[in-house]
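There is one chain below, alone, in structure tokens, taken in the form predicted on its own.
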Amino acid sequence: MLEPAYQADVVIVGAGVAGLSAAHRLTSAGVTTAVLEAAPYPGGRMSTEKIDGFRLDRIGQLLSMSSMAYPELRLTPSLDTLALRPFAPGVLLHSNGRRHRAGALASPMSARRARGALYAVRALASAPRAASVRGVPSQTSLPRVRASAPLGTAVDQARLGAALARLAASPVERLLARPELPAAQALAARGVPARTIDGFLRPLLAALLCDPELTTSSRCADLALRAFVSGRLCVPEGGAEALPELLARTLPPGTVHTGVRVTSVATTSVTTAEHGEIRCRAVLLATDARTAAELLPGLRVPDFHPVTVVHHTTDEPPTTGTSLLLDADRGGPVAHTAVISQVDPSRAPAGRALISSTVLGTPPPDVDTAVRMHLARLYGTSTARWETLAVHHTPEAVPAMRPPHDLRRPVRLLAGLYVCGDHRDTSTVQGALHSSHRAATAILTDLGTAGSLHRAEPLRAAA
């Protein structure tokens, strides 16, 4: 029998979540795949620090429960059995010294709701107080919200509570269909007032994007705040590397090749500084995207949102719970923060409690004490005897997505040559796993066969 002419049918360059997401449906379909990543571990921007049985995440990204809004977490082979921790429901906003509960959308029946709550409230505002409205006496008054609260006045807060559960219900084609701009000018230009969005929508959608100045294309703004309105907000347990670790662990053995750095790429074989040349029958690049325009010069590489993540730990948590804290006043360099260790208990060792707060931008010099200094006044505590476990800071965390926005990037270069990743979708770890379910289809397809038609061989070492 003659030796195969390639050690692999398909070779993937990069064992992040999307390539390894591939890997698992071109393996499924018995498609020999080899996985090169230039790192010690895989996982790429998903990966956790461990420190003295704290699990310290760098960048942090938040999911969604909802199957809707992250269907891919369900249908990418191995991903159903990943265990994710819930925040509580919606979010809590500090305001002008208080903090305030923002709640989603739980039922389909919630934008009628709101849309009634909002008759209602524009009923009894313009009925003169002794009046009775459907049979409510006027001894009974509406909660009154006062004019400073981030969510504004009760009537704002309907407005904004029947606009978020149409997009609940909207399905994302529609979504898709609207007038593109920034997102900031396109919720102004929908009537919501300004100080919904700044006191509301900017802080969630911060959070959701990274995004603090709203840049980000109005369609895809549109589908984060669908995400947070159609279910619960969650962290993988254990740390974001759970979810690369999961589909690497389940993977056939041999799969994933570590501290292998890929130096150049073709249709049928890939270059690398330790093992030489690999042979293949097609080459996906499933890197960042800068890694990629180095290895396809041409490939268009984006703008991208820095993030750092500052962990601290103590024995006396603060007493928010299982909430997330957004900032509505933007006062200090922190976006949002969590006592992760109590949505995740996992995340720390007993008795101590840790507390993960994400700045956006271009952090301040000291990071650490601007960071202490806004959190005691976000929590009402001190953090003078709080612990710095690590501060991590991400450059190019995650590529932004100005308009116009391409949510389909082709990934299929020329035949043998593909590419994927969140800079090919939305950059989100939605976008991720969806753009390498689109490249492993179009791989299957033009590959033409179910199946391997050859055995792979065992990497070599270079001559």
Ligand SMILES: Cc1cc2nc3c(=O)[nH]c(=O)nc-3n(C[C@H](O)[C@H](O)[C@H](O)COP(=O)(O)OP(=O)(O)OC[C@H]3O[C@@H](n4cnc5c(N)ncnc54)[C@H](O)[C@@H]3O)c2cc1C
Given for the second form:
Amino acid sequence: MLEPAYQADVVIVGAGVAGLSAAHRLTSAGVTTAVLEAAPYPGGRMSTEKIDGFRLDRIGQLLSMSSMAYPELRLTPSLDTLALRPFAPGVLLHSNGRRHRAGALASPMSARRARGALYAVRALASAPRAASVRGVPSQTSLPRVRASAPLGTAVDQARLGAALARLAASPVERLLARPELPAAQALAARGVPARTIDGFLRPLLAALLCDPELTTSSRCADLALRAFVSGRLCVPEGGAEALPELLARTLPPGTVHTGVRVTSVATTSVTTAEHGEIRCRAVLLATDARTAAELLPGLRVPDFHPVTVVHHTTDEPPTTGTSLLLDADRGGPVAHTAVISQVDPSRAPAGRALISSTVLGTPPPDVDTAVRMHLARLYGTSTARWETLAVHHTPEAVPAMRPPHDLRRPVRLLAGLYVCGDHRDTSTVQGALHSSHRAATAILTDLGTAGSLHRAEPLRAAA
Ligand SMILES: Cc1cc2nc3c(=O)[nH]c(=O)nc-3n(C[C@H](O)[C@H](O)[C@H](O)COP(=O)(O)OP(=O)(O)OC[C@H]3O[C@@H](n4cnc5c(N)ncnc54)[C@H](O)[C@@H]3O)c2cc1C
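Now show me the form predicted together with this ligand; what you just gave was the form predicted on its own.
Let us now look at the entire complex, which starts with that chain.
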């Protein structure tokens, strides 16, 4: 029975992308919803700092434009208008002082095309300064690949192309039915040559999974590779926060309440530090994994991959265009880097370039100096005069997905108590959105189709 004291049908704890997208599905179904967010702004890990006209993400956010890879970006109400800025096709690999383009196809992959052309590698330049993405010839005019290229010999590349073509053509269910091992072991067990793993797959998967040691479940790694093969990598225009901002802006006014920290949850109420008890018919916990387990002891806390993102600016941008540059040699702390203002010009003021670089794992003590020295080698240019804008370190950035990894952790704990977020699915934006889709569906099923039984009421102040 609904009591007059209820303030919303559903209270969602946390206004990251999972909580906000669940709110969309619930409010669209006529269910009154209050989203309570502890921080002063929504967005969670997808926040963007603004400094002097620069837009600096806390996260080195890589999404995929492929609707096969990130279907929830298109399925979530209101996100279909999200503007995405693509990187150049494929990636640039830095190896032995040279840069090589790999996986450079302009359009989404078909298995047939992948087999023939996908993983041809082109050494761009021996003098890195001279490398220019604009100068890369078309795939058909690629010269023979040198055996020292990061993907190995032509035979190695043909094998890799065939393996990735199979991945691109495989339904998700088939990938999820494959034996599950740590990704590094699985790659070796599949007969992939060590130089192909170290020269290409390791740096690529490290970037996609934030896991330099490839301890991630091979099933999750297969999904990430499949996403890479089937579409271009991209970032949200205007910064990572564009995604949660769009979600928050298009909710009914008064749905999101920032600066409200939830201190306990039950099936019919939450207690907050600022407003006391808020009664409801159901609670959806949409926080990070650690907070979820603090509020609901018994929920599993995974290990996390730490991530540090370092932002620099210069008035002389390196010549890598819109490419994502990966270090295949592991010759310093930077896993991947890009002149992100070339990919998304809205992230820097006119005349300035923004270079965003990602360090995976525990960063070295003087991270900025180590990153600058490494970037000088990767870009083949002096970084001495580059200005550091921000160093963002997130110790618990991405939940580890070690095997056995359950990609569909239950989101319904009890009638009235639900949980979602990237820790219930894959540790990605897609995983966060998909888990919230599952949770919203479960809530709507449990509440029945009657929709809202009362109007949402404003939060009262704490007594
Ligand atoms: C450095 C980094 C790099 C990443 N790279 C990628 C990538 O390349 N590709 C990709 O797809 N994903 C990437 N991710 C992961 C992606 O950002 C997350 O999966 C996604 O943002 C998680 O969203 P969420 O809503 O589940 O959780 P969160 O964004 O963590 O949202 C949880 C919200 O709950 C709030 N909250 C916590 N406790 C309380 C409380 N007691 N009361 C009220 N509110 C509370 C928090 O303030 C937060 O706003 C990366 C993440 C990081 C940090």
